[in-house]
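Here we start with a single chain on its own, the form predicted alone, put down as structure tokens.
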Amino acid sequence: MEAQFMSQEGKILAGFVAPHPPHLVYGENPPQNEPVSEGGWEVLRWAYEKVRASIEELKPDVLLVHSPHWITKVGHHFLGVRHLTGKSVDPVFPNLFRYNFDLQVDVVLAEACCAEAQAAGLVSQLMRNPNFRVDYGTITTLHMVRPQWDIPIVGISANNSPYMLRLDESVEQMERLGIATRDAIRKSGKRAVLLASNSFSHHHFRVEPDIPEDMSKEHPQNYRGYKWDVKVIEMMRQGKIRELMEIFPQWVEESYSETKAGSFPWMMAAMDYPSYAAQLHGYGTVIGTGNAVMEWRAAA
């Protein structure tokens, strides 16, 4: 390992919930993304300059994002080069989406994340290729919160768990990996901001607007999706999360959640399922699925 950890106890500042349509980096026009827009999706962009806002107050040592796009079937991967760099491109929207990028890893703390969650019973390892390509996901949550890129990260790979399992042990997995996650922050002694990548009702349309920042064109994919949303932001505003973790399978199935890929868990899991409200920097929705930008802040 690197230097050794520092003497003080480390602590978690923040949860975000921070979705990851790439439409919302298009949108943006940063230099770093090859297509150019002409906009759109503002509502949620401007919740992130919030969140980013947020980030500038905490000035954190290190972002951890989880995100449901880097697919791992065997275990809990963790980002373990120091410097990546090369081109994310959406798969499925490659026309939106061909971010450079070139970031930094807390290899220190992806190894002590690594090895509290190898204790705690996980299948865990630590990525060592130094040609990997971050998945937009990751890249996506990370730019909209600091599109300055000077905070190191430690990436999360989503265990393929929930589609190979039964939902309640997947659950299970990533509570132990956010507890794991938490104790490796505590011990290393650094200030960390975590990240929910993924959206909540996740049905969406087929067939792509002529214009796809064309506003007029958004709207929720489905009604019983859009219910969802709301009620679960509620909860969530009124410090319900234990009252939402027990609807967990029925949000899940009945909204087709993105949620099932174990963001959400992880990050509840590691700030002790706050009781707190969350605070809603902003709702909207992304080729119709449900997507809320939210802070939990934690005590001083």
Given for the second form:
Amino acid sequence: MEAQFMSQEGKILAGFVAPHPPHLVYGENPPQNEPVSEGGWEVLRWAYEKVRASIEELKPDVLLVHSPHWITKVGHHFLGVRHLTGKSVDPVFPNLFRYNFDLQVDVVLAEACCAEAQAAGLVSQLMRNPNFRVDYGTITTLHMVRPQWDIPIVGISANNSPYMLRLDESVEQMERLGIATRDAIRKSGKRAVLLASNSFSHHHFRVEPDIPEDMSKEHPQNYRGYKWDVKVIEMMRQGKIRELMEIFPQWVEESYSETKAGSFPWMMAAMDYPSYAAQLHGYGTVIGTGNAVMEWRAAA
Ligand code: 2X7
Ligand code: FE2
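Counterpart to the form predicted alone, namely the form predicted in complex with (3E)-3-iminooxepin-2(3H)-one:
Time for the whole complex; same chain goes first.
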């Protein structure tokens, strides 16, 4: 249903940290993915089963995902083509992820998010290429959250401003993008779920095991990164998001956190830095990186 027919204000129902190691799709062996595995990364995949149950219960109109692997140097981009199909390949792990995707975009909401972002002074635009290959981060997160692919999506790129600007300037940009997203959702009348597609600690092993899914080889790449993962998860479980954002630069610097790409700050800003407890659905490493699956469920 489009905005003009909706009288109620739209709402963010929940936000999830929903990391995108392609290994999780590989471990599941869905028909869309070409490589075949013996399994692997079960603890994280069981965590995603809980997310799938939450999505089933919430019945959102739209899923919005911010992905670190759709990198746009000039501004923030939004998928702006109603129907996208193709093959998404992970350039680092093509042995694990060659996924045939077929997805529906909520272009009306994407246009509204883009317009709000522009009004907030952010360089932003719609991606209108009908043959666009959607990145593996977007696809992995969406597959893990809703493998039926029956809910329209809004895909948002990572301008990666943190890599170009000072970290505080870039976080401020992500905050504006988050608020713009929230305003667009509110005006749309739609019930939305946000997905921050990022790992936490992000150093990974340089050599892949002969059997990638051999879980006897899986552990944190380094102790410092693991300790940061535990610390930030605890803060999230205690509702200390504003305190966490105070130490965001140190977190990113010391654990090489993938949150630097902006997904997490975007989602937290859109949800106005929740002070209620996040639910941890599960934690695990993937080729040494730290990955938490977490949910912030807004009050009904
Ligand atoms: O993109 C990723 C990632 N963030 C973590 C682990 C392994 C592969 O890809
Ligand atoms: Fe990644």
